[in-house]
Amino acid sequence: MLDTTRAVPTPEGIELVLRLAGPVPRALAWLTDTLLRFGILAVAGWVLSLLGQFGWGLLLIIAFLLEWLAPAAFEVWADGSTPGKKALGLMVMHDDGTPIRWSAALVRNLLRAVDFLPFGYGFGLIAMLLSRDFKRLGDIAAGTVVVYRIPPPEPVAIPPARAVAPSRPLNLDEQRAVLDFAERSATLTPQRAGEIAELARSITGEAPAGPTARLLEMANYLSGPRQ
């Protein structure tokens, strides 16, 4: 129960794990969107008062469209962040880890009424601490989860060598095989990189350069011309 990662399989056989975010980052979140909005309120209103009656009946539309509609814009737009959940590294998505779409996104965010019953989202958390997923009854009822932000996986470059096509065809876990060990080559010492490499004899043959050498070949063939 103390586990937050979640597995998600996906149709093309790829699990992703996904950090799910619980009750104390989502209300720093939900924090720092309430207090953008009242500074964007503030500057709107002592613009609009100037306009009078008309101006304070175009305050409650824009407070209106920014409490219950911007969230689900910038959620479904800017890639299932507001500015609070960007800021603290979150992001809503489906519990398919799919990207979040409008009907889910202006559901999870009308429930907030609901979620914050009786007061300060009391319903909201009671709901959040009984779910294994953290889920406020907004999210139960869109089919969301709202999760730490993946980062971009650094990019691994594999040693340059001379491209040397296979003696053979390779299959495609073998082809992941030479991959996987040409990019973990540069964390390696020789000798640790020779064992993984020996075992790869009925891949490389009899390289005269050497098993290690060879693999490194064929992992600059596979991976195609550099750019």
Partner chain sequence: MRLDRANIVLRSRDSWEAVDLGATMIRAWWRPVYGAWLAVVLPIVVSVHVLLATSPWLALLALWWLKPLYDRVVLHVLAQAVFGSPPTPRQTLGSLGEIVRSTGLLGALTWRRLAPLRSFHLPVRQLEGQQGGEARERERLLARRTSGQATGLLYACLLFELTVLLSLNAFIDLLTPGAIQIDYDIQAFLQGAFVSDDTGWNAFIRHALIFTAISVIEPLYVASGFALYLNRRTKLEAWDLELAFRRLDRPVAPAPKYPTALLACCMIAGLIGSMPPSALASPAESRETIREVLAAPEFREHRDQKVWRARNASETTPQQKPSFSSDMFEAIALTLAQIARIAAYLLIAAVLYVVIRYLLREAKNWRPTASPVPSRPLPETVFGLDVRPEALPPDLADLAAQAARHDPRLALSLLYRGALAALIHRDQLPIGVGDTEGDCLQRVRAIGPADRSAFFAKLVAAWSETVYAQTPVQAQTIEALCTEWPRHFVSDRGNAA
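Positions refer to the first chain, counted from 1. The term rigid core refers to the most C-alpha atoms you can superpose between the two forms while keeping them within 1.5 Å. Everything numeric in this text was worked out from a predicted model, so none of it was measured. Compared with the form predicted in complex with its partner chain:
- When the rigid core is held fixed, the Cα atom of P190 travels 2 angstroms or more between the two forms.
- With the core superposed, A165 shows a C-alpha displacement of at least 2 Å between the two forms.
- Relative to the superposed core, L59 undergoes a C-alpha shift smaller than 2 Å between the two forms.
Pass me the form predicted in complex with its partner chain as well; I've looked at the form predicted on its own already.
Shown below: the chain alone.
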């Protein structure tokens, strides 16, 4: 079964699931960062050019910091996201799921020079396509992964109905499926919703109002009374 996740088992036997980000969103995040950097350098260059050679020196220092240290600083201090990554909803972390620290951030950003080879991040792209966790060479060296920030779950209202208990106890996955169905039933066509609900005959039984309505009632039971 193919998926783009990485499971990190904790000592407590819990499995954390990291949702890995692949080459396309990462390239777009890189593009955003690069354009931003050029923008800053253009504005700074324009202002500093008034100061002659002193301005040139300052500009070179700023360019150096922006190119080599700013990404690492953003990753350490701004929750693992450079501005481009933030825009795409990405963040960097160690591949065991812990927040990134200076050593890893510096390694992965200094090794961008290697990923850039032979031209325009060619090695980085190939490494990302070949490695299991979409790692470029810097990520492999630093032991980091780029993952999606998990967005806060939007509260979706379950259509209110009388609460009815399922005919048999449901395990966690089954409960989740029933609740999912109730939350998403509004986005499905009634025919399709009925088709899916028909598959759940074994837990709905012969309901007078049909299996869809019975599933909604069970979802109200599972989610607890909301009066």
